[in-house]
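The chain below stands alone, shown as structure tokens; this is the form predicted on its own.
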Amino acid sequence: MPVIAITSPKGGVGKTTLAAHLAAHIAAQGWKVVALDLDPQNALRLHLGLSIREESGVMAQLSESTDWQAAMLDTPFGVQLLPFGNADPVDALDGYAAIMEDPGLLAHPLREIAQRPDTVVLLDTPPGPNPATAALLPLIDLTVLVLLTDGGSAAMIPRIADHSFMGRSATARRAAERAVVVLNQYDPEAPLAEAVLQMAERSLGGRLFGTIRRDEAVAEALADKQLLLDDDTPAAQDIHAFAEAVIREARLRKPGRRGGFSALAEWGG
């Protein structure tokens, strides 16, 4: 099944909250939904709804060879999590170094999970170039990009229009051209940020899915530990239509159904 990365070009934007919100609602399709925390923030286990006294996790002892399935934690949410764990920068560093010297560190194991029915992958990304994208490129499916509605996203847009923003290899290549785009935070009476959509617009064409708009509802979930799953809000609007816009283009099909789409199926992995 679909191994899908929600990533960024810089932190701030939002990536956790949405990477939390699709993989939640696709759970509630009736899909097994696993999601990884790549990110040292640690921050996605918050987001579905576990205590910050949390602190276990696969990505911080990576060299350890960790059971994954062990170490998976159910959320309120019906998502499987296997958070990043409790580290410290050298830590989370040494982690990096060891995935650069051997990528099937973290590969192989997603490979694993990934091949089991039914079972969705998301990938809550670092953001920018890192080596723990950089080693499940060739299993990425589809890459969800967020960006903001603000100047920086507006200089990135042309390398994702011409699939260069996730590097100059084949792989990332083919990977980048499979990227799709939200745009978070979207304020409608900002000046700027109706020149930034219209600008991504014509840039993207369909590659666009959309905008969220900019909404204190969703500070006040995460708060509360909850997602705005069944509200009723403008954000949860959004992100609603962004989360089954992300359905169709992942091909997924109803949970017991043979099919969907899969980069394991696609080169033969």
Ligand SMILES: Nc1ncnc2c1ncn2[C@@H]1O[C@H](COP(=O)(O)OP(=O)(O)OP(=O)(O)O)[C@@H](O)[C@H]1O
The other form holds:
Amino acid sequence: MPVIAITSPKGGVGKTTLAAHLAAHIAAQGWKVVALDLDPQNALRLHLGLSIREESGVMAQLSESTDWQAAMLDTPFGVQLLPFGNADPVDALDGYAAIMEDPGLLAHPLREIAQRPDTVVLLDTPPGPNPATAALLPLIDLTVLVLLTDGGSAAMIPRIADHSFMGRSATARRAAERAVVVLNQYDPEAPLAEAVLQMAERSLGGRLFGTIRRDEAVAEALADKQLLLDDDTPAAQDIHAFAEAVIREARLRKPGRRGGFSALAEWGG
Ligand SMILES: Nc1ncnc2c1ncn2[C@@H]1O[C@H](COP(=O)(O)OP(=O)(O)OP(=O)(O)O)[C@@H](O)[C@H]1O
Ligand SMILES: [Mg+2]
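Having displayed the form predicted on its own, please output the structure of the form predicted together with the named molecule.
Whole complex next, starting from this chain.
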């Protein structure tokens, strides 16, 4: 079953927010979802309703003897979470160095998990280039690239359009070719946002999945340990359509059924 990565060259764009919502949305439809946090900020656990005191994780002390099954935490949203873990910065760098030395440390156990029936693996990644995402590139079936509708994001669009943003290797280009883009924190009233959206539409065509509106309800839900799943707020509506579009793009079939895509909603840019 597919491995879906939520990535961005930029920080603070909503990767973790969208990873948590996407994981919960897919789990609610009957798939087994395993979410892996590759970011030393270790924030995905908070978005998935776990306590700030939960400090366990796989990435902080990654080794060949890591017990991945034992490390999985149940979350209130039906998602199985593999947190990064609470890592001292030096330990996090050591972990990354170990992955650069031996990408299989991460890729082999992840491949085994992804091969389980009806299981979808979601990756929340740190911003920009990093050894963990690089190690998993050959396994990633769908990259969801999150950007904003600001000048910094607009500057990155040409490299996304020509598939060079993940690097020059054949694996990186293949992953980039399969990437789709979502523009988060979109304000339809802002002229700059509108201009960036139009540029993205022109440059990316059908690879631009759409926009998710800026909405205070997103931060409020996080503070309440909730996700905007069945809500009626602007961001909740957009996130729902985004999740359906990802299900369709990843060609997820209804668990236990053969044939037929499960995504029902059409969602244009
Ligand atoms: N659609 C939205 N409307 C309003 N606020 C949003 C929206 N999406 C995300 N946010 C807010 O933006 C901030 C950054 O979100 P998040 O932590 O998910 O980004 P990130 O890309 O994972 O950041 P980092 O690069 O640090 O990992 C959070 O405060 C979040 O609540
Ligand atoms: Mg994040």
